[in-house]
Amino acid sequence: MNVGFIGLGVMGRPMAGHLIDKGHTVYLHRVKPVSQFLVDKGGVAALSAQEVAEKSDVVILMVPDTPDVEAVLFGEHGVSAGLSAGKLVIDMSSISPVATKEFAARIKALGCAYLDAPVSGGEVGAKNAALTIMAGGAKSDFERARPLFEAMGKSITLVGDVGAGQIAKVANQIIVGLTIQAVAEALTFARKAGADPARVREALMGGFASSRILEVHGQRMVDGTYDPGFRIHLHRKDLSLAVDAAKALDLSLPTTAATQQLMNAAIAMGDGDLDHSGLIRTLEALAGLRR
């Protein structure tokens, strides 16, 4: 396919690279020195998002937040200015489910299709083409996009209509964030009480408390190594989406709100660019255990 890819960050660069490796013609916007290798391997640099849309049958976005998606789609020389009927826009960013439905309606009014398809798996999943992809939209559009998704991910699910992918991603981030906080609290408790957190984690891995987060992030907490990964400030953004949506739905998410506040504290302490397992540093500071 002729594919446009906008958003060549930590996640977007390997994702676009996999599409090029599969033989797709990939048009790239905002190529910088760190992403020049994509052009060297066959990608085509474009001067604007509009140009990407003009030359592509499918346009993929992978940018940080809701305002970024809106700007790329509808700003000056944006994607919408280059679309023609029958094209497909896929937003793989993690943004507001409410805004997603609005953006989809505006794109559909131009005679084009829209999927929201946020991902989970972090930088490692992106590099290994092993992302979990949660999509929302029409089944026919999902099937059209499937070969592209299969180039980037392993677990690929059509969750429901437009917006359902973003809802699933927010739910994912609630579970991950709260579990990271639970593991961090448990290991901080162990350390403060005088036990070896490494041995406590080893013991817990054999019981009902075992989880992928205890395995991977718990090890990072024990080792005190917090290279991202997935940064705290980005996870805080996702929990803010959950809290904002809960308010709109008159829904109480008390523990999600508490974890969001702990992430606020971590960012205030200068830890926003650490992997989200670094949340334990905030709890350690509160316990007088800061390393």
Given for the second form:
Protein chains: 2
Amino acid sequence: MNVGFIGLGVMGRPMAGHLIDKGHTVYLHRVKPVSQFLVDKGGVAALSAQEVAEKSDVVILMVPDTPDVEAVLFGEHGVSAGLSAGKLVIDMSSISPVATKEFAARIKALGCAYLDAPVSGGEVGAKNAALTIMAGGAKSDFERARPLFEAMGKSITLVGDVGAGQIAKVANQIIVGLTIQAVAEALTFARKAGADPARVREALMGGFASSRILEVHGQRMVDGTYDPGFRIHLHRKDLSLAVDAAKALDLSLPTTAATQQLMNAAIAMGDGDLDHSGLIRTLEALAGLRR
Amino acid sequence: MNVGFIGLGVMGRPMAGHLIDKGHTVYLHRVKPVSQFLVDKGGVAALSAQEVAEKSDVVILMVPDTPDVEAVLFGEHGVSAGLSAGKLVIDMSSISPVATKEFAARIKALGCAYLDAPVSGGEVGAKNAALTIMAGGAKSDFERARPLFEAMGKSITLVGDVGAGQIAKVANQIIVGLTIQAVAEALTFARKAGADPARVREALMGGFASSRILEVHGQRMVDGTYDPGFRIHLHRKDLSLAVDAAKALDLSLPTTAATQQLMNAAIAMGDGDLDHSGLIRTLEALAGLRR
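Could you please show the structure of the form predicted in complex with another copy of the chain, as a counterpart to the form predicted alone just displayed?
Everything in the complex follows now, all chains and molecules, and the chain you saw is the first one.
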């Protein structure tokens, strides 16, 4: 398949690499020294997002945030300038579910198809082609994209119509962020009250408090090591998507909002580039326990 | 072993039953028609907590809250009036970690030993002798109690010194309560944004958002069925222990406090006797979605 790939960052590079490895002709946007290896293994450097769209049947986006998607799709020499009827745009970035519906409508007006398909699993999942992919769009478009998804991910779900993938991703980030905060409050409580957080965590594994977060991020909190992983900065962006969408929807998300505020504090205290398990350091500071 | 059992409620009845089944002589406090079956299978009804303590080597408490433990231990005709040196008191209730240390000191002053050993697992865990038991106290006392714990529970951990069991239980209830709230916010977001909460939940299972709560309580939220399980009323009590201890310790637990406030709201709206997964109904009301 002729596939365009726009967004060759930490996630996009290995994802595009898997597509090349599967034998697809992959047109690459903004190749830099760090992504030159993709050209060496057979990818084709393009001059603009427009050229990527002109040469590809399917255009994949993997960029940081909502304004980046808008600029790449509809800016000067953007994707929309290069599209022709029948092509498929897949946005794998994590962006606003509300904006996604608008972008999809504008792409469909050009006679093209649109899927949102954000991922979770991080850099490790991208490198191992083991991403969780949450898609929104028409079933037929999802099936057309399936071979590409299968090259990059393991758990692949069509959640619903356009936007549903982004909704699921935001829901995922709400649960992950708030569960990290929950574990952080519990372990800080244990420590301040005079118990060993490591033994408390062990006593709680296997019961209703058990989760991937208690297992993985709880261990990081016990060890006090916060190499990312997924940075607090990026998680704050994702909770901002939740809070912004909540306002647009007249929806109250009390502990999502509180956790976003605590991420603001973590960043103010210089912890923005730590793994999100490092949120516990903010609580420790509030408790006079900062290491 | 001669064992006293005080607190023959929903949890205490099956727990005392397992001890009788294992061949222990069990002295029972306040036998009522609903607990008469324990006498029928060999338990011995006592006239007071004092008499229970006089006749037993080990006295187990399983009562609702901190003031109940204090009354049973130190009130008129209470346990302390019947204790003699060398006896062991085990409080399996879920109460204040701070008060626990004080109660233990007063019992130790009588020449007796003290363990706190709260449980999780609920009525089902109690009936199936599958409770998680989180103990605090001396290692030798813990070993003395081990055969009794093994008659009632499966995962049995000595977390630390006296009070550490209650600390672990509070930490457990913080994580469980806040994770329920996290899943509730995520699924309400999904629903209000126009996606199917059932499919969003499925897409999230297996990733970092996965937990026993997403699995069990998330399913209850999707189904809209909130038969307890563990009632919001009782969980609010446990978060009150966390919030009260946090004040005593100069500790800030922002989302624990927020979740406790939302439990206040749930109870105000008539949902106190629902399973704690029913917390989602408060969010639904706030979002104009109340079913």
